[in-house]
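What follows is a single chain, given as structure tokens, in the form predicted alone.
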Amino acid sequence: MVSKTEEDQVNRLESQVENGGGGEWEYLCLVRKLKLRRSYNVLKYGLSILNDPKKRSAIGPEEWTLYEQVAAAAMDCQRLDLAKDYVKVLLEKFPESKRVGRLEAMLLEAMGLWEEAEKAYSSLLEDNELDPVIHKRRVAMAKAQGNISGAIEWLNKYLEIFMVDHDAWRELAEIYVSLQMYKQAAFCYEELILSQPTIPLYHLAYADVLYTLGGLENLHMAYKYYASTIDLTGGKHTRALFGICLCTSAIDQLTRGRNKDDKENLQLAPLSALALGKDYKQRAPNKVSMLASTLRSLKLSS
């Protein structure tokens, strides 16, 4: 994840280059280091170096890294003619390179030649079955073709090998949610919380899934994870505050007429309603009446 400082640094360099202050190579190096996807600018600034023999010779052997970076950006920008030319240059320079072979497979993918791309990726995996980029490209290729079941299959296979890839777990969870496969999504968020317990986004997403699943046990669990989201964000997460109110109302409806044990430890609802009232008065005063109406319908008040 890119920090605010790093993002500001990239933006400053971008502004400097745009205003004629130079720094194209420094910008390209930083974008590559931070793994940012700014394809239009990478293509624009990269071409300004590659098309100038003096600038190209100044970066020495890094010229070939730049060819690779610009070729990938050209695919992103649908400049497949440029991408094809630069992949050809790299293949002539490094005919046995698996890295260039991967780039060539990406070009086939960008051209919509799915079968050829799949064959190329399979061939590369025979030489190195632990190449994470190729596994991820297979997922992306399945999604690009609308083959969601295929994307799920490839993601699961990828996660059998690379179990600590948080982005992959999150992507799989989001696919499951889009398909209303909430139990499977819940499992993915459990894995994320186990590996990164201090990230409120995962607690919130898990609580949302549990609330959607419904049932008394899931609602109690959702309540706890909305509460942990509030705790991790200093008590100021609007969605989690609403989640506490919704869970409390739903639990109250399901336990009506039962003993008090099912309703214990739900004291956060009045505090959440109060916090929402203060938040709306500060940030959206014109919607305070709407909030009050919503809370009344949940038998709460701010």
Contents of the next structure:
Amino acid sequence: MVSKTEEDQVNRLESQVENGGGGEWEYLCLVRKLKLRRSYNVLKYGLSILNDPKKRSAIGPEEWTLYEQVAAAAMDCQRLDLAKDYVKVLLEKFPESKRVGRLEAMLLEAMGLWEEAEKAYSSLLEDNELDPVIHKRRVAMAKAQGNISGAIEWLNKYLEIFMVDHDAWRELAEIYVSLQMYKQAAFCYEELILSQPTIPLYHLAYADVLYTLGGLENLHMAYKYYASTIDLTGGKHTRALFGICLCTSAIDQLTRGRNKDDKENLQLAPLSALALGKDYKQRAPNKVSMLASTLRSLKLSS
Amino acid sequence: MAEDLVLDTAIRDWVLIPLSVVMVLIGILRYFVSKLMRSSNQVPDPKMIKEGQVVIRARNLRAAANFIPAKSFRSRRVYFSNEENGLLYVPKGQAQNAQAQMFSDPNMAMDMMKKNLSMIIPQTLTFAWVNFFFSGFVAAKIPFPLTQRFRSMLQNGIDLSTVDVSYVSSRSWYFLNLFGLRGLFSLILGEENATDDTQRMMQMSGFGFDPTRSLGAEKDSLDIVQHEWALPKFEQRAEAVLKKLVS
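What would you give as the form predicted together with its partner chain, now that the form predicted alone is on the page?
All chains and molecules follow, beginning with the one already shown.
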């Protein structure tokens, strides 16, 4: 996750370069360091540097890193001709390098030649068992081919070794949700919450999954996690506010015939309804009536 | 007897400064040599990586245990510290073997030897050089007064027992540089440099058992943790936040 200052810095540099103020090399370095995916910009500015021999020599030995970065960006923007050229240049310079081999396999993958790419990745993995990037590219390939169960298998194997990689856990959680395997998705989100408990996104996703799973206990837990999301975002997160309202009405539905004495205190619903109303009035005043009718229908069903 | 000895400025020009310069240059030389020698074996051991990651994951579990529901925490705890196939469980026999294994593994032994040599040889040589050339005279005066205890340490070459302890020999200047140039090296050479002798010496003592002992330690601390679900507290906090927002 990128910090706020770094995000500001990137945006500032981006606007600066777009308006012709120079500083392309710094922008590219920052994007590379933070591993952001701004392929269009990277391609544009990288090309401007690489095609100008004066600027190219000004960078010196970092030129090859720039080639690698621009080649990857070209593959992302489907400019495969450019990517092929740069990979060839890198191959000439570093014939036996693993990094260039990886880039070559990525090019095969971008061109859609799945078999060759699979073979290339397997041979790379034989030499170097523990390269996380290659593992992840294999997962991405399986997913792109539509082989979701293969992607799950590879991702699980990867996570057995590298269990701290939270991006991988997040990817696995999203795959499980897309396959409606909610229990497993809940497990993945729990891992994410464990490693980074202060990120509201994970609480929210976990609450969504719990709400979808259904059942009284899960609904109570989902209610609590929506509450924690609200706490972590200062009450401004619309989805969490809606989540509270929905959870409350669902719990009410389920406990309708039961003993009212041991019903938990669900104070948050009216408060969040008020907060939602305020938010909508500020940002989308023409939808306030729709909001009011929805909330009324939720309350009515209890 | 606190009389002021007047030290020749030639001492400063020909002893203190050259000694510092030589030590800085030797440090830089060692850095480059270690960089050259290191590039050969870069293959990380898969088991070590997995153990490292397991430790981090277990630590995360301990730290954020109160954020996940009790049932999930318990199932994870069992997963980690299970007797048969728990991730953190290390049977007694294996724990002792780790260090022996490390010494018998040829790569690792060579690595350690190389690191040791690159550290010990320049130190020994420089020390011998200092002793040979720069002994037998007073090199510098320490600006603050010291007790008599330091005499044996700081005044190695000076065989007069009446000289104030603040007047030290060049050997103590050597030691001062040895420990003090670390900051300078991290400025010149960047963060990671092989000249961090003191750090290395501290690491050497705790080297052998690192992976297996840390697993056992993690397992013990995980067993101790009491789970107290923090989410109800969050609920109340959210209530307060919303109240403030709405009012």
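Numbering follows the first chain given and starts at 1. Please read these numbers as outputs of a predicted model, since none were measured by experiment.
Could you name the item of Tyr67, Trp169, Leu219, Glu153 at the hinge, where fit switches from one rigid part to the other between the two forms?
Where C-alphas switch their better-fitting rigid part, the residue is Glu153.
Just how large is the rotation of the smaller rigid part between the two forms, in degrees?
The computed domain rotation is 11 degrees.
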